[in-house]
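What follows is one chain in structure tokens, specifically the form predicted alone.
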Amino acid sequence: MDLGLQGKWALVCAASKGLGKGCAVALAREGVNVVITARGDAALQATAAELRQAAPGVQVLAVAGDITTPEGRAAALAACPQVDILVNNAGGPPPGDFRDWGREAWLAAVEANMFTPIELMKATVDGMASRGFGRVVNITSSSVKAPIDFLGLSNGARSGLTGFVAGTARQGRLAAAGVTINNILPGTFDTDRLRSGFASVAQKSGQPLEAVMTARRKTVPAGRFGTPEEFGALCAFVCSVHAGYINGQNLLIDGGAYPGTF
């Protein structure tokens, strides 16, 4: 299937590994010119090599920076020539009791997670509607659906933003521009977050690592942890011009671990 997508500019951040740089492979090999942003400069500068051997043919621009900061989201927006694609991503929050947590925590689960991606949306959506074709996809986390009670930064944070793209994307202005704003919301995916997770449960509990990560797969009923790939094939066809028509959706990739109906 041809998604329509040659020659268009994508802003995919925290790209350098996981989801994002799934989102941004994804993206390149459909003929999409993407600029990729992350903190560690070594490891988005060997995204950005990948991507370019992937995809020949479009333009590969690496940003390092911070996007949760102004400074970072100026540079990573001065490179992208225009953004008809964004895909907002940033490392979760930490886990933990919400009794530890102060202000300076839920602040900067808040800027993370929810002020971030509403900044860059607020930055490139007019342009795209005026263009008359916009993509925004925020990577948020299954736990908007099913909240874990030892994710609480990141269930409020989420949410907060969930509540937001339900209000915008509705806006007449952007909808009926062929402007859309989705939410893709993954469950369990091998990445190195999810790993660095299971070492630290297998560290405190004292269990083999191989043990906790089985004990995770047996609760999805695919039997497997998703993959980078397979979500970024999601996120490419939201971004597609099959997908006009879906808009301001929260969009489950978990496995079949949801256990609900809606």
Ligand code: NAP
Given for the second form:
Amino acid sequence: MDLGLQGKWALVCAASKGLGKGCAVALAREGVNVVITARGDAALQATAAELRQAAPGVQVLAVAGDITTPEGRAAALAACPQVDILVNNAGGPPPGDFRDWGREAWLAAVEANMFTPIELMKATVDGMASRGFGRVVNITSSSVKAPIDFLGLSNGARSGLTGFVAGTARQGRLAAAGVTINNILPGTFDTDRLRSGFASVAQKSGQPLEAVMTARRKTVPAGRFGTPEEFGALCAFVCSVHAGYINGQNLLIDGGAYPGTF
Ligand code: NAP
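Would you generate the structure of this protein in the form predicted in complex with this ligand, following the form predicted alone above?
Now the full complex is given, and it begins with the chain already shown.
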């Protein structure tokens, strides 16, 4: 299927690894020019080189910086000639007990997982509307739909973003001008973040890492973790010309882990 995205420009945030990288690879393979960001320059440059090899015809620009800061966002936006596609992503907040979190921990979570994507939408969606095409994909979490008790910072901050998107995506001046805004909710995907979480569980419990991962895999009906490639494929489709009637949605991709009918 031709996704109809040749020559578009995408800003894919937090994309040197994991799910963001999966999205950047899938979009570049569809002929989309990409600006990718991450804080660590070495991994970012390595990913940019991989993208150029995977999609020789497209432009790949790498902008090192912290996307949760005004400077990081300004640099990313300045590098992108026009943002037709915005993939919002950043590291997730740490796990813990809400009794231990103060104002600073909450502000950091809200800054990274709610305010940053809202600021980037504010900077880009009216331009998208003026050109008659735009796609925003926010990478959130299955924990928005099925909250995880020790991820309270994530549950809270991402729910705030989800509420904002539910209203904004339906504004006529965006929706009727070809702009869609959707959230993609990952379940368990095999990325560095997932593995470091399991490594800390293994260390605390004294179990081997592989035993922790096997036990977790068994909780997913698919019997495995998702791959960044699968996540990227869904992102690319949601960004495609064929997905113009999908708007304001929360799309779960979790191997069947969420147990509800809806
Ligand atoms: P990952 O493999 O650790 O990759 C994170 C990427 O984001 C890296 O490229 C990292 O590079 C970059 N990054 C992190 N913080 C950044 C910042 N402030 N500014 C710019 N770049 C930043 O993580 P992942 O598993 O892909 O997770 C991506 C998001 O999905 C996270 O918010 C996570 O909570 C959420 N999520 C993941 C899963 C899962 O199963 N993997 C499930 C639910 C939700 P640098 O460190 O060099 O900046």
